[in-house]
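Take a look at this one chain, the form predicted alone, written out in structure tokens.
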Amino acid sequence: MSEHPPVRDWTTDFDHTDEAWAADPFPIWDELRRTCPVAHSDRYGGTWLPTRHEDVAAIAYDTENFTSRSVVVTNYRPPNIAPRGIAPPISSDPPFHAGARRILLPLMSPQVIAKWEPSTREYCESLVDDLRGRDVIDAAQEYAQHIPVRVIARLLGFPEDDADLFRGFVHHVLEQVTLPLEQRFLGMQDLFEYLRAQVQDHIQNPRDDLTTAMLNAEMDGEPVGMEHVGGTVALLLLAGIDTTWSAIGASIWHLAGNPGDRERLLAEPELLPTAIEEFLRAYAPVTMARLVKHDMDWNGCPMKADDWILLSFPSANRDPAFFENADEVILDRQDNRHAAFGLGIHRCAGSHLARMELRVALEVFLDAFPVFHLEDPSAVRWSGGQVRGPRALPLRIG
């Protein structure tokens, strides 16, 4: 997946695109943590890797140092249009990002999703039941994968067909970030002809979908404008669509390798909502960046202005100051105060959504498979970068 070298040493000169990260970041974190808790690398013009709760929460909570106007990291660094950001609220600065998040919870409410999950479940059942029948499937491309992709679509009141397209845009600005700056400009200009094109379509046509209600709404008084609708659109688009398909993934790649969690939860149904704030917990799918606003000593680590900071999400939810027996799959864990939709100001404005695909599609898919193992473990490919999941995940049913 990377353009880059393999990894010489984590603690210096570390890399999210690796792929010994991509498939088991976990001893990479745990070393980090006892050893060297922030970490830095030269890669991406200057990087940051906080890897304990503690670090990585105080770095999220902190505006005043870091800004969010660039989420990804990448070779270059974005144009600076703070306070907005190219993909509101998630890349907006206070003050104009509690505005912009104002506009967007309502829309993303628990109620609105309710309304939601009926045809969610019937899209994920439509799916298991093109899969029933089969010795081996693969419950990532052929399930999860699906599913956010269908939701967004329809949320947004995009053209469903148009999946391969989501597909290709989440693969390229999440995962392609090591590509010279000529092919990142190219797809992401692909990516914003495609919405712009939606967006215009929905001024002329409007109708009853998330993409008309942002072309209506307002902050202070005024429209909010095309390119903050195109750029919330975009993140709703990419970050709802990758972070959940991975969730999905990673769950039943779980269930698939622990039988006995996977007997349990078919024992005990009712504990599916715990037990999916476990799985997001241990493997939380996103990684999310700040750069640094000005040169500063921030606990030790002499940090530039305009250094990535790589917070690891992931990492904070198995630092064991932080959660007793963190590296355990617990399905019935209690104090459970994981960092998986972010920490601060920019908590997940979807986790609602995120939530009910991922028990939906756990549901449905239980039902259909009661009995599924891992057909080959080696065969089993994971995404790197920023979201971390399964891509390929052969399943023997029965």
Contents of the next structure:
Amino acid sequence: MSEHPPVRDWTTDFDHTDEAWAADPFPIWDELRRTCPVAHSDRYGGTWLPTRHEDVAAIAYDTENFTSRSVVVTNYRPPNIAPRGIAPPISSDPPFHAGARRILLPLMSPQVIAKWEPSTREYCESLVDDLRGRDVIDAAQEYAQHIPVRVIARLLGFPEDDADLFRGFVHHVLEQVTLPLEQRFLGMQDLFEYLRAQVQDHIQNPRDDLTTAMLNAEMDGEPVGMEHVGGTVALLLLAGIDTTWSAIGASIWHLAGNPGDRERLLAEPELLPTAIEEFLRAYAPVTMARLVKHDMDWNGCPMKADDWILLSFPSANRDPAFFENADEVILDRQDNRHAAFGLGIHRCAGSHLARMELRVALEVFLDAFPVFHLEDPSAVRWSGGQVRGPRALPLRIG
Amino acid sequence: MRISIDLERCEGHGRCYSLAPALVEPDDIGNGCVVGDGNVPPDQMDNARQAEANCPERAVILEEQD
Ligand code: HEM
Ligand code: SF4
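Right, the form predicted alone is done; let's see the coordinates for the form predicted in complex with the partner chain.
Below is the entire complex, every chain and molecule, led by the chain shown above.
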């Protein structure tokens, strides 16, 4: 697309949808951290990229100067639907945010999520059963991809057969960010039409699931309203799929390319929870965004109202000023205050779910396929944009 | 040693109760909640230190006692 020529100079013209970023962003961030720790690009109408942990944290904590009104960088600025935003709580700012988040947290607490573990395991086992006996599989497309879709469909109480539809919505909202506004809008309409039908069905047939719980939710003694319900349900559908798919895929990719680490996990399975935190640190899939609220000088950067901030939790996680041997994957890393699930008030509400899915997915995979290698490293393809993970991952199993 | 959670900073990442389940448990929204009086028995020192060193918000507080 002519609007997005390849990036020549990352310090002045970065673009997170560039192919070089998708394939290997780490050297780009390392270089920026050293030479230009809060870089600026004119793309998307003006975007800033902090790459040090210190700056990423400061912006995540600063809800006075930065708004979450939109967290996906595109060429246009969404209208200000204060205080809720389009998909509460991720698009909400204080003070409204706390109430919207309070509704969601008990529905996704560690205790609630634990109940979904057996069915998640069963599903992962059915996936590996279908792959057994093959020489080469695509672990991204034939395994990792399916797990979060199925799990979130069950939690929301949506038809499990609609998996392909969900994935299409997610792809449109999170990956096709360079499309013209009109086409973006049409895709969103499809998503909202679909959700409207599902929510209607839950109004008529209430049941024990997240959608019904949102319909019964109250803020300040009042039902939250249909826009709020629709926005949150859309968020749960969008926020949990590409992200978890990416985390599972990146972990398997690491183990495929580092047989020593794979063998160590087989020998010391109790290390898996620690190793998972390290995979989340080193291959954090999610970059968030903020909009600058007003013209200001931020630590010497002349920020303008409505400039984007690409809030790179993945780069913060690789900052050598914050982590020892930041560029190495150390399975038993003891001190790991990583920010893969964000920092501050918007900490991923699905983190307990995501961690459960990741652990079960890896346990089942390693159990079924203790030996696997990259079939063709050059055939591995990573998604760019704000959610980065393997989208093609051919492995030789056995 | 005593362990406590700074409720102003805690955002419910849950690292503390995963690493030191005998010392911290989740409340209904997934924030960390100290079990009992917060005194850390000798066999839990390691877990307490790990909980502290893995909280992204620096909300786990350890205090030495005499
Ligand atoms: C490994 C997988 C995942 C990663 C790395 C991840 C990452 C993140 C990050 C970085 C944020 C912070 C947003 C911000 O600062 O603006 C966030 C927020 C959120 N995530 Fe996740 N996420 C994952 C999986 C999930 C899942 C499975 C769900 C639920 C279905 C989910 C639901 C949410 C929600 C509702 C928020 C908004 C919380 C708020 O604004 O208060 N995420 N996620
Ligand atoms: S690890 Fe930190 S933020 Fe997370 S629940 Fe424990 S104290 Fe709270």
